[in-house]
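Below sits a lone chain in structure tokens, taken as the form predicted on its own.
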Amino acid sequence: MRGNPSLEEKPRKQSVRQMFADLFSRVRPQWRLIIIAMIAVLFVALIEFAIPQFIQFTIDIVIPEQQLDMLGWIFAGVIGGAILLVGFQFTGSYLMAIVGQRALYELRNDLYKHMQHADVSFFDRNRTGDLMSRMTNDVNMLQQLLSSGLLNLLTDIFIFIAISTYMFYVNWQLATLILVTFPLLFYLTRYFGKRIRKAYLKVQGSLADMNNHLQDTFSGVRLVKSFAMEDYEAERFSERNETNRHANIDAAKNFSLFGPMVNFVNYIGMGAVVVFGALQTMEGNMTVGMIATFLVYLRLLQNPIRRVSRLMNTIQQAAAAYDRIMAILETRPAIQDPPSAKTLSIKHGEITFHDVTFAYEETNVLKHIDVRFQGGKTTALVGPSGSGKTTITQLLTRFYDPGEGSITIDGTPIDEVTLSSLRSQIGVVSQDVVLVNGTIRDNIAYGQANACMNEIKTAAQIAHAEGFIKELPDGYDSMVGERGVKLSGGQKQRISIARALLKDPKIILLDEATSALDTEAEKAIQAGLAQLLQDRTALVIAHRLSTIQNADHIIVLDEGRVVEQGTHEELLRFNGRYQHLHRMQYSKQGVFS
């Protein structure tokens, strides 16, 4: 089985233009809010452009002519403009926040849905902490850009256009002198932008590594404590935290140098305005008020440049996060419905493996398996650990596809039917029980949202689970805790059996379904299992041979091959591998008895 490479490898670099194009396509449905926000931004630019005109009017007219009565109007005009500025800035900022949140809501949903439809091998290759980091931290980086960064960018564009036009209208020589510094600013932005983005890729990667460690140690806290490894794990976390610290310092170094360099170039422009403007004033081509206004406009013109320097930090953080997000969205599942997939209809439930070979990475797990599982009968799979028993069940549910050969149900190849129609008719009870953090009722009815309470209780009774459920304070509404931590191993397994019973599938896969039960509970469940397996095709994996002696057929696997098959009595007479396993198991029981 070979799939896409691990996400931990360096993601393919996306251009900033691609990122903005993708984000724009996601915000486009909110065009009404965007138009209103842009109108608000336009008014912000106009007001910021208008306020400095009061300064020129005051210096050139009010002061020389001592028009004291105009001071009150000028003050009112400035305050009025400031009030309008607050209102329009709030409107633009709030509406863009709504637009950004809706876009990120859809992106996060798309990302989660894409991962839910990924094949099992995708999760084999990638660590849970890294996937969680991409779902949360990386998407949050884009949130900063959409919520505030784009609004500031739009505002700065309008202000830049308005002020540049005015400056060229008043004095094109001085305006040209100022704008000469802009190519240098553009070069600095490009140069530092690449370095900052590379640095933030390392930051995001180190953060994902920390999340991986947290997920491993928190979920395995009992293992850590049972081996007294708290200090060891704390040291390992400290190492990852140190890597993250260095990555952030490297990013901060580049950003901290970028800002002062931009300011240095801006001061060159300011010096040009002061010197050249003074010469123009001495020659009578400009007034003192015009110079003052030019300096204010220059400051307003430089503010977008300063904000762009800060925005560049946000953009490069978002770009690094976008690379990691797209690494997931560009991954295509190796197992999916074929274009002409049909719905599987199971009548007899006869399963056939036709010369099936399967390898995980480079290791052969199954080798040329040719077996038939009779419909409506119970077939047991036995053999030593690693012989390929569980792999057969995972191929049947199409968690993986065989490298060679094919698998059919009632003569229909399973890779020609929809995954939903295949898996909806297969019930699985595994030795590794997975419970969601909800109530017992939620866990039994998982996947069967329309199940009524009577059906849930009936399934629990057959699985011999109702006894302990009734003893719980809240009965079926009792919380099981994360991964079912509030229940014993046997209780969790009985919940899993009840869940399979409620599903009422055509095919049942029992992978060590009673391994966590004591002898008394196992015997009590056998009657329920017999009812579950009746008239259904069942594949039962068991290490305890006593649990499968009544199976209709037994297949013995060893090193990925079928070495024997028959009934319990037939295999004992063969004096082969099965008899060897039987003799070893019962001799061990004799020793411990």
Ligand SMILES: Nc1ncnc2c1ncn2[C@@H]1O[C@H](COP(=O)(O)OP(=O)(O)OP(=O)(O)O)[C@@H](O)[C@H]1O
The other form holds:
Amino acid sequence: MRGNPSLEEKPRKQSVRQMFADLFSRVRPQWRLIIIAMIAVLFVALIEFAIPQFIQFTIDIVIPEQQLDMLGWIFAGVIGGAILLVGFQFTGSYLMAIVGQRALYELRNDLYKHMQHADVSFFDRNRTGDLMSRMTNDVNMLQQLLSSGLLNLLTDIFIFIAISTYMFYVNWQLATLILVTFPLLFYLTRYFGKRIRKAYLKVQGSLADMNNHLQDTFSGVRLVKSFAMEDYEAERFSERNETNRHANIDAAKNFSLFGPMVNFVNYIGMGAVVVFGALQTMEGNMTVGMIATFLVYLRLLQNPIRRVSRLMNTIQQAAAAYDRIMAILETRPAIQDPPSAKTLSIKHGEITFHDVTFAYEETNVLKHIDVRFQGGKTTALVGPSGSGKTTITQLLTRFYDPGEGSITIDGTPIDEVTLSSLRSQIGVVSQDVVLVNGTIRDNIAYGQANACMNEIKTAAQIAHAEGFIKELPDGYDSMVGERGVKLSGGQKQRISIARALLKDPKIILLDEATSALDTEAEKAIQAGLAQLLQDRTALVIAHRLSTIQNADHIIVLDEGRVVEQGTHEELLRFNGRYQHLHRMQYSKQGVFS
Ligand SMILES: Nc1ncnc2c1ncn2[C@@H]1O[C@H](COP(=O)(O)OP(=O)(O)OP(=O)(O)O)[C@@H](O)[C@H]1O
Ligand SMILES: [Mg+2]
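Okay, that one was the form predicted on its own. Can I see the form predicted in complex with the named molecule too?
Let us now look at the entire complex, which starts with that chain.
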């Protein structure tokens, strides 16, 4: 439902050669397997070439000369060849499957790792369904090219060379006659290839669309149901599904016509062989056995031509997939460790924004912010919705970098230290709590693999979460469900407070940390929160007056600017924005903004 199509990672057209160079470097470490596979394939071609020779021998020599005793040998030869064929074909395709799977296993891991390190804005730009389809469909496409496509190509080239050499050797006129049909085949291949590729592009596009739709509506099932939109969504899905059907049928139409057309051209060749071969045989230049062999070879030649065209298809599809994968691999995260990055060591924890201006896209969301968050103290950020409060926390954790200005902690610019040292010392309890699909314990200890059970329990106690956790059937081992669906909003919030407590960071960011709690629960965890805030630099975004009043300093934001700051009393005396918000709060007894 989100996403600006003009901004997502658009595939840039890479050359096919570049794709092969890249794939080659990925399979090179497995050169031993590849060589064995190639040898196996060479034998496949030789045997396929050799078996028809038995026919010629039988027709031209064994039958006329009545060599009955040879028949047993011929039978053994054909069957023996066929058995060898099974062995070599198996070896070739099995080994190449291993090569392809290994190479793509690494590519998929690389891709995932790369995405994990991508900027937060990367995920703002791209739709989840698209990214998933690049991880799965596109990688599979390349794997298909590597494993079966290239192997078949090799087999076909060998067979093609062997057969055409033989044909020219036996009768160059007839061979030329057959060869004349090849440009026609080539043209057909190009013509249909283009159409099939176009159709497949549409298929892939509609698949990604369907993926996105599924992703949105399954994870947003409550929204769909509460607005009774099931039928509407089913209708929209059906539209996408229909696009997919049309595209697939279009591809099938071209494919279905392509096969018979190739056959047709082949029959022309067959006609030529029969008629011209008969003439030549009558003149004594050829034998009946040769005609039979030519006919079999003609069949064998058909495979390479057909398969080469299919391969060209695969290559085109793989190239499109490769482009999409490279579009991701080539995005360099803007936010990463600077060269020779230091580890951030926090002493006082004083945070300063120096004339910070920031825009997510085009409009500035923060304008010339010049503020100081005192070390070890609690600063409250207040202001209307959309004024940029959450954005300030996102800049502090370097989810985004400011367009202008800089942010320092104890005088060190945060873009000069490692991301991990920065983020590991900042605890965030965010507006929308994110839970992973695991147990309560997994969620509290997320990122703290070494935490022992006692520490986890203590954190839960302080966050006032122990009570409800104990009532769950499996206690700390209860599963929270996907995104924590099995917990209430307030429960999720308490889990995330416990998570922050366990992390024990020097800096803590609370974004409306208590908004989902009722007054009683909020009172109960005040003590816990007080402990969380104690002796840390805390930035508290709150709508409730009680939380704000206790802060050491209050900063009032409006439309991305700092409009007032001071203590609660100072701001009330000032008779400005804060006082106005304060009055609204008392008149409504509701939230602060
Ligand atoms: N990822 C994003 N991409 C583009 N614009 C964004 C993004 N996140 C926030 N914004 C915009 O930035 C502005 C400030 O948003 P922010 O979340 O900082 O507001 P806030 O003060 O935290 O509001 P609230 O009290 O409602 O939480 C809003 O106008 C919002 O539309
Ligand atoms: Mg916010």
